[in-house]
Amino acid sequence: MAKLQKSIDKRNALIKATITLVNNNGFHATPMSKIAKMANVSPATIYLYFENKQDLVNKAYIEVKAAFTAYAFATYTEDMSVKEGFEIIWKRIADFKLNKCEEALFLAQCDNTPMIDESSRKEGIKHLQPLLDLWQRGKEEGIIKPISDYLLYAYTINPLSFLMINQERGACAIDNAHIEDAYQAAWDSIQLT
């Protein structure tokens, strides 16, 4: 049992080191040797868990995306109204992005660069299915604008990454009033009037 836990700890340390280094240096300036050093393992150990750097980054992305969406949808149920469900999900996403900045920044980089392969990107999108289903229901009920899910995401979720990055830089401090204003702006941008 202790060996299994040690193996899990090493793998988790590699994932965490990858997230930190990619956030600080970018994908291309993060060699496997630096990941191994930060994780306190030999470089050869990485290859016991991952095929190569691309595999490591893809798996880190999927794990972080899974944790993000599990958090986002933890208090959402399908029997909620579209507006209530969207508010619950949106505020949970905001909380994750503003309080788990390292993971959120990693996801933002992965979502906006070609460093994640297409199959991993598609797997990451599957994790958003409850939100996509809610938007579809909202469109069918005439509550949400009948526009592309990409546009819905761009107008409602992407602005949270902008707020997170600027809060991390010290350019602004996001308080509850800002969260409420940002939520209302997000909802107003997609609801049919």
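If you superpose the two forms and keep the largest set of C-alpha atoms that fall within 1.5 Å, you have the rigid core. Residue numbers count along the first chain shown, from 1. It should be emphasised that the depicted structure is a prediction, and the values quoted were computed from it without experimental measurement. Compared with the form predicted together with another copy of the chain:
With the core held fixed between the two forms, D55 has its Cα displaced by under 2 Å. Positional change of A185 between the two forms stays under 2 Å at the C-alpha, relative to the superposed core. Once the rigid core is used as the reference frame, the Cα position of N166 differs between the two forms by 2 Å or more.
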Second form
4 protein chains.
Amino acid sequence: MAKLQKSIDKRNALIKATITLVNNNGFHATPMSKIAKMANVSPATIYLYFENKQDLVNKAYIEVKAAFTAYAFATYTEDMSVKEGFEIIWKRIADFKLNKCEEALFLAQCDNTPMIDESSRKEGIKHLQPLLDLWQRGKEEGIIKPISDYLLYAYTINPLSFLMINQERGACAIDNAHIEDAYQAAWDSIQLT
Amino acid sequence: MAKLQKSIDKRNALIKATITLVNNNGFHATPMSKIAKMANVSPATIYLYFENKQDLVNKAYIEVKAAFTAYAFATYTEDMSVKEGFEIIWKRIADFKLNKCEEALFLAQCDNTPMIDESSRKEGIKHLQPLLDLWQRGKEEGIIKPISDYLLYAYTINPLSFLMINQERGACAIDNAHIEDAYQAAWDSIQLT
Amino acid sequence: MAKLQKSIDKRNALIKATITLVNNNGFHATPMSKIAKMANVSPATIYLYFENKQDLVNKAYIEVKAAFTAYAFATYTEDMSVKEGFEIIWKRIADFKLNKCEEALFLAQCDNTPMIDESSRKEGIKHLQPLLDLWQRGKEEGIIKPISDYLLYAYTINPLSFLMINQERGACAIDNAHIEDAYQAAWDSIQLT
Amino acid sequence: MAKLQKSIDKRNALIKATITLVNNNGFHATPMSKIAKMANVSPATIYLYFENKQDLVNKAYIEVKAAFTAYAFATYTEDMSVKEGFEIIWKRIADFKLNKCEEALFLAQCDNTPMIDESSRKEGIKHLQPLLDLWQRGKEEGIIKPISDYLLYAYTINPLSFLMINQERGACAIDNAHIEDAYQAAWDSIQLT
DNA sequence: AATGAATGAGTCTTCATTCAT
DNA sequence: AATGAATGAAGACTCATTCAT
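Would you generate the structure of this protein in the form predicted together with another copy of the chain, following the form predicted alone above?
In what comes next, the whole complex appears, and the chain from above leads the way.
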């Protein structure tokens, strides 16, 4: 038990170190040796937990993505109205993106560069299904514009990534008022009037 | 004369090769030797035109960004109404992002990763001023929501990057109908009603 | 134990190879790859033991210089008379310079070219203090000319470097008679009559 | 004529630049491009005057060595007494070494490292013949110790190189009093008493 | 004679990965 | 399971030299 826990701890430390370092330097500027050092293990030990560097990053991506979606839908239930449900989900996502910066930034990097295997990326998208379902319901009820899910995502969720990156970069700070403005913009862009 | 032209051609070929390769592999997975090969020069020749790899990418970024903003504002004049002007600019940008894929993808990579020097990034951004001015006018005229420029950008321009990336990736294809939907969503998100 | 010894052996082999190769070709004409080959390790291994090429040469210099001064003063004690002490030290130095050719030649190269960091040079020089103290005593006792230590060094110790280099080059061979002549010349040049 | 002069000027500028740069950085850390730049010519032009880098340095060495010996013996005539002649020559050499620092330092570098072809070095040595002749006369007249010319050189001329290098390095400054001390030491070391 | 552009060969250094313990 | 040492392969960059003009 203690031994198993230790293993899990090491694995987590490696994932965490990977995220931090890749965020700051990018994938190729992050040597395995540095990841090992930050996780307090030997470089060779990494290969007991992961096949190779690519595998390590893929796994990190999948885990963070899973944590993200779990967080996003934690307070949502299918019996909510479309508007209520969207607001709940959107604000959870905003909360995640703007407060869990490390994870969010890592996801953004992975989503925007050829750093993750295509297969791992696909693995990550399907977790958003509840949101897609909600949108479907909204379209059927005539509350949400009958447009492609990609567009709905582009205009409601993706802007949060942009804001997060710029906040990280120190270009702008996002407070609660901004969040409310952002939510309004998101909703205005997709609601059917 | 012929010599000068040859020099310019070589420089352009290097910039072009850099864009293509960085798009496909990312900055650190793009060796100078490959850039040289694709541009049909010796690796050493690159250093006649650029100080080092970082400089090469910075210069590529600045040039592409300049081409982008030139394209964006080519048909816009300040005597247009806010709504008209916004539509003109937005559609030029959409046109660029969805048709000049290589350049657009390269800009997206540069804007989302720590690949470009902060100074070059600033250099590239400053050309967006006409759009910011237009927004300012729109806010004063009560046509556009009185919210931060970052939000306006996040909800009108940035979604196009997301759509472009996904189109590039083969995840979705954008036709004219989509564009119109997207424009409507962009405008709805920022107009004051 | 065996492992530690192996590490030490490798380090020593690297230092030795550096000395030999720099002696024959000079610093810049000695590639790390050749040093590695001569020490029977991979080039990358060098960087486990030294920070970079400059560091390797600096460390080699410091070690050889330390060995030199240790040898020089091994048989000298402060209770000896000035004349006796000088002869003891001088002959040890002559012995070192003319028999431990590799080390001596390496020191001469380092001392005459901008190859070693100033700090390492200083580090290496400070061990000559006992000789300077002896000279001080000699001046006070009216046995040695009251002239600058640089002059004393130039006329007693430095000539040995010149002779060593020329012997190495095959220009002249130094036997015991020569040594005695040389000692006499050295002493005559600095003694107060 | 004007054309010829221009050629000579260029050649001289190249030799001069070589000396300066090799003094400061060493042979291998002195690129041809820098030499060209300092001499205000194109790199390609160097190859009109010299076969290659090695040839350039060899020629520079031979010319400086010739200038040195010319200077050394300029005021000496064979009808002088041994003591007088030695003093004349020694002081000219001292004058050269301590005042024409660039040339002297360059010679020292060349004489102490594997930078010059053996043949060029030999070419350079023979110019000292008048001093060797003087010493021969001194030995015959019982004025100078009957020891090898190498020893005589090591104890009278070579110390000046050591002092010059250290002066260059800023370690010690040599004034007229020092020179007199040095001359005395030199003479004491070789005179027969 | 003179050159600026071009380059192939080579240098230092890094790093993902393996291996002996 | 864990590691520190070791390395082959690769990458950025430099430079002596040549070539077209």
